[in-house]
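Single chain ahead, written as structure tokens, the form predicted on its own.
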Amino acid sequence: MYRIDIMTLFDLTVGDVLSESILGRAQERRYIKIETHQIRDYTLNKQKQVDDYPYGGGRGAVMQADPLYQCWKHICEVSGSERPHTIYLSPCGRTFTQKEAVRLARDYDHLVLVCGHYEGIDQRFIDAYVDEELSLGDFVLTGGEIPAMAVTDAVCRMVPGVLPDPECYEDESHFNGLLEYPQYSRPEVWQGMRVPEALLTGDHKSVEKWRRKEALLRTKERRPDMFAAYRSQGKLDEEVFAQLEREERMAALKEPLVCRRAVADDLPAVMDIIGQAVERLGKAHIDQWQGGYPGEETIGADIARGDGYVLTYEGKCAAFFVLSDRPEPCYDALTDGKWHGVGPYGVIHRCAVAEAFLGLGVSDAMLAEGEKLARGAGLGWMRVDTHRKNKAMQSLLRRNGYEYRGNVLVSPPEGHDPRRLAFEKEIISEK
């Protein structure tokens, strides 16, 4: 059981308030438990007199070392700890922090929290006895109570038992080094407000990711100098990350990109953002359309039956894709897997971005166009297909929720490998 003592001229105040809610259920199930202290019942003096003028003159009055130790002496006897960890309660103290409250937690199984008044308390009490001294920031107080119930509070909440679960403080700002994301409770639409569509999805990773991404724009928003400090911990911090950056590159953007049908018009745009991603390819050693796949001729059939999509920038084009609700017949021979999707689905061929425009996220508004038309035409999945040595596409595919499905075999020109990595991902739920 971890215990706290609390050495104060308030215990009945202190007391009850530590009494109430989380905290009073905790100690009547004896997870923890929290005793206060009246100084001024240790003093020798008729007038239960605990404090005195400080030597050197000045105003105001300093707590006096014997009640203090008087009181401190008792504690150990009754607790039957020797020495129990003792922290003063001060303005000249190290902040606390949650990493502090974490150390507490963690190191000791008894704290003795010391509350000052008036000018402080006799140093040679602090000299003797106390271990370390806290102080809640850069203010002073009447007193030490407040900061002595923030500590015990913050310190008791992270014993075993006394919340259902560590993940209840876990996620919690400054736990981790952030501050915490947003909450939301029902109803789902209030005062015309939303709830984040990704909190009501029931994925648990699409929820897991929403929440770590506003837990590091709100650090970095409100606590620069947290965000500044703080290093990833792990997949998902690395995948927030990269996704933050490319939203900042899209935001140098000024309009915003518009998707529209190709027209034959497009043609020679088309083509050149083709050749562009050609050569990006090859120079990567990536043997796909490296044998004049994709020529004019099957750009020019996707544009004529309307399959063909550009993306623009003030006009300009800087994406190219092929969307189509035709089945796929290479995908009805998939291997080492098996598809998801019942009903029908569409197929993203033929991206490419202009070299132009890289790293400013207009790959993943390509995905989410596509997904978008597909969803208008009432399309439950979409699949994508992608040579085996093309990380770059496999990872935007996984970012953006696609997964890997097993493999397919494609017809490339002659002398070039057909082997495809299959992607799927459901965009409308039946749920």
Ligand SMILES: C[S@@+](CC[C@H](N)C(=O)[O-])C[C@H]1O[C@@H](n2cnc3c(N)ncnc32)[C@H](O)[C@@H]1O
The other form holds:
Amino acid sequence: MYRIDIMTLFDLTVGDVLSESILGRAQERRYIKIETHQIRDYTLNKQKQVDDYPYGGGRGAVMQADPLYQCWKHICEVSGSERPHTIYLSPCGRTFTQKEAVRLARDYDHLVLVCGHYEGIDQRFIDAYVDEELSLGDFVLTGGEIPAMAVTDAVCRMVPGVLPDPECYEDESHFNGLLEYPQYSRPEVWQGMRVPEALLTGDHKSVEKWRRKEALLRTKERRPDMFAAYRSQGKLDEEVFAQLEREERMAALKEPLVCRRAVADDLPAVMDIIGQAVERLGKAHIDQWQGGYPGEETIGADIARGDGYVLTYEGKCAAFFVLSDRPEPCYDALTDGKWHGVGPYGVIHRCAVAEAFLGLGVSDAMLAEGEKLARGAGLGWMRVDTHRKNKAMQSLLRRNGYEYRGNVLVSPPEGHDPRRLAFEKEIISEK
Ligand SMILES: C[S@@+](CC[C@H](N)C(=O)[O-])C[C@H]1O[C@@H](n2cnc3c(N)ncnc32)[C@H](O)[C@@H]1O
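Could you drop in the structure for the form predicted in complex with this ligand? We only have the form predicted on its own so far.
Now the complete complex, all chains and molecules, led by this one.
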């Protein structure tokens, strides 16, 4: 059982506060024991005076060493500890943080907390019996009771058994160097304000991602010091950091991107974009699109059929993609896997981003627009294939929720690799 003894001039008040709610129940269940001690009970004078004038003069009074010592000695005797870890709550101490609370909960099973009053306590008691001094923050209170209660509460809630499980406190502000994400409860709409959509999906992974993103954004805005010190703690953080970076870059675009059906006049600009993508793939030693495909004829036919779309920025073509709702014959059979979707699906083909718009999140916007169009057309699934060496496309698909299903075989020009990785994503249809 974790034990905390508090030396104070207000033992009844402090005891009452710490017997409420979670800490009260934890004491009843004997996970923790909190005892408060009236320092005045350890004075030898009739007036129960515990303070006197400060040596050297000046205002106020100082708590004398002996009543403090007698009280502390009594705690040692009744608890059976020879030298319990003793903390003086003082504005001159190290600032108390969650890290300190974790340390105190982990490294000790008995603490003595000393609450000062007036001008403080005689230094000789501190020198002889105090192991450390902790401050609640850079301000001065009239007494150490509030800091002692704060330390007791923060430490005790991490004692095993006090909260249902460690996740209750590990997921909270400060434990991992971040502030917590915003919380919502019922009803779904209150005073016209809706609970964020991401929390209503029921998809654990996307809820977790939304929460981490909000926690990072909140920390960055409110506590730049904590944000600067924070280091990625794994895959989830890396994904969210990358997403934030993309969004930040996209925010650099002063106007929103516009998605519209491509028209014949767009063909030269679109062929420029395709040409730039062909060059990039070639430089990366990816043999996709290296045999003259897709040429003007193919793209012209996409546009004429009404399947070609452009994303424009300030009237300039930033990206091109094809969205088709016709079944793709080479998707009929995956060589080594299985599609999950049933029913009509949309396919994104021949997508490329203009060189000048790389790194601005345009490719993510392109996928989102394609999905929006497909959803509007009543399609329930998206399918996309890409070259196995085209890692940029694979990571674009994965971070946008596409899942790898297996290989398909396409018909590239003689001597080129026909295998393509096939990805799929369920989209909720609007029809
Ligand atoms: C008025 S204060 C004494 C302040 C002291 N003369 C000084 O200037 O540092 C009286 C008592 O309140 C408690 N106290 C006040 N501010 C505190 C803080 N920020 N953190 C922890 N304890 C505090 C200490 O126990 C202290 O002895």
